[in-house]
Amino acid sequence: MSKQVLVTGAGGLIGSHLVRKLKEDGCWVRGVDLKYPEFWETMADDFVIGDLRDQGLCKQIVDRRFDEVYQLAADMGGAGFVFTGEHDADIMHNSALINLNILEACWRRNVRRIFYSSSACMYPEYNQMDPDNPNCAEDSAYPAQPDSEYGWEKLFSERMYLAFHRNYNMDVRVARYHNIFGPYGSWKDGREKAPAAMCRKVAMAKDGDEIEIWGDGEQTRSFLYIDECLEGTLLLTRSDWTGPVNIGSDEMVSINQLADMVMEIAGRKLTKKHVEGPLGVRGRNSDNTLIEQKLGWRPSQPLLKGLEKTYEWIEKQVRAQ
């Protein structure tokens, strides 16, 4: 009999790709979100449109003892959404409520295995001030000092999942995602991440135009392509290890370098214009020492390969406007 799987947040970038991957693996999949995937058809066997802040809905969708639950739903977005301060209350309230409801519904149905997608945003700001030498090892999380309310909520929810693991013997798995990107995700709605935003800016520009970069562009990040994110997620979920663990690339680049890579892919020569904007921490990179030790895995695809696929898709969206 095929695995019965629930994916919450199935209308988003990671969730919609995960549903497709699980279907390819022969699973029966129920997806849940406020919306269907915007840019392609869901492959879920059953897709429920609903608000996971509603405890009653969560009880309805967890109507069986699923073999695996992937909790990806959150109120989130890129720097333009998370770091302005304008959405802090919604981010904390909505995401915490979703996690509280899903965990309780799964516990009441005796669902054992549940994956929770935390974020590298929960790491302390004081370890990420140097753009060349950020510290994002898993054991660096405490003393806690995330740079955003989004990060604080992720840290709280991590602890809640781990408490259910200890107290109720649930097979919880916790991953800290580092900037997942790829096609079929947000690219112009204010919630897009840096790779999608950069691809959009380059695709929309004419030769000789300026593209805007927030800050001086020397802030550093790493970006993980969606296919490798799914590989790491499934490996962790089906292992006998709880985590928390980083799932990200350790190919760190500055935002200026990211812009140059996208321009190279597009064959465009554009000028970078540095402007005021929300920035987040000065440097962040995935430390993959622990996941390699525990699961024998690390991402293998160069950033450029993922950017090529993402740019091709976003350029098509721009042309179709």
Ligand code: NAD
The other form holds:
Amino acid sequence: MSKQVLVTGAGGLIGSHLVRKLKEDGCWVRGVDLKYPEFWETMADDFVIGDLRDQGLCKQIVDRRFDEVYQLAADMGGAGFVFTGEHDADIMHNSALINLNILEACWRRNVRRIFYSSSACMYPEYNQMDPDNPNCAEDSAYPAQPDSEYGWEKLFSERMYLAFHRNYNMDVRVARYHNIFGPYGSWKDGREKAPAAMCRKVAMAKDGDEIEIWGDGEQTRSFLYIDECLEGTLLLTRSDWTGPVNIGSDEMVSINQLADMVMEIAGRKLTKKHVEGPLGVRGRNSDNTLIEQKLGWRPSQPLLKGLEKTYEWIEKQVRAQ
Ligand code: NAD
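Output block for the form predicted in complex with the named molecule, input the form predicted alone:
Below is the entire complex, every chain and molecule, led by the chain shown above.
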């Protein structure tokens, strides 16, 4: 019999791609989300539109002993959503409720294997002040001091998953994602991340236009292409190791360099205009020492490859408008 898998947050960027991958692998998949994937058809066998803050719905959708559950639903977005402070209450309340409900529903059905998507945003701000030398090793998490409420909720929830692992013997797996990007994700609704926003700005600019960059653009990040994220996620979930572990790229670039790469892909030369905007930490990079050691895995593609595919998709969306 094929594996029975539940993906919550299946209408989002990572969830919709994960459903595709699980279907390619021959699994039976139920997806759940507030919405269908916006930019392509879901490949799930069964897709439930519903609100995971509702405990009753969570009990209904976990109606069997799934072989694997991937909990990806969260009230989230890029810097423009997470770092303005305007959405803090919703971010904390909504995502915590989802995690409380899903964990309990899975425990009641005796589901054993559950993957939780935490985030690099849970790492302490004080280790990410130097753009050239951020520390995001897994064991640098404490004393905790995330720079956003989004990060605090992730930290709380990953601890709750780990507590269910210890007390109820669930095969919990926790990954800390670092900036996952790719086609079929938010690119203009205010929840988009830097790679999608940069692709949109470059694709929409007319010759001679300036493109806006938040801050001085010297803040650093690393970005992981969606296919590599799925590879790491499935490897971790199907391993016998709990984590938490970083799933990210260690090819760190500044936001100015990211803009240059997108312009190079597009074959365009535009001027950068630095403006005020929500920024987040000064530097962040995935430390992949632990995942290499435990799972023998590291991303294999350079950032440029993933950016090319993402730019191609976003340019098409811009042209179709
Ligand atoms: P996304 O916003 O594209 O997907 C999240 C999905 O959750 C959305 O489709 C949304 O509708 C759904 N959702 C939100 N509230 C819900 C509710 N109450 N009931 C049902 N569904 C609800 O985000 P993503 O990039 O696919 O991220 C997936 C997970 O990975 C999230 O938990 C996110 O915090 C985590 N993560 C992502 C990144 C990244 O760079 N993409 C980085 C770190 C962590």
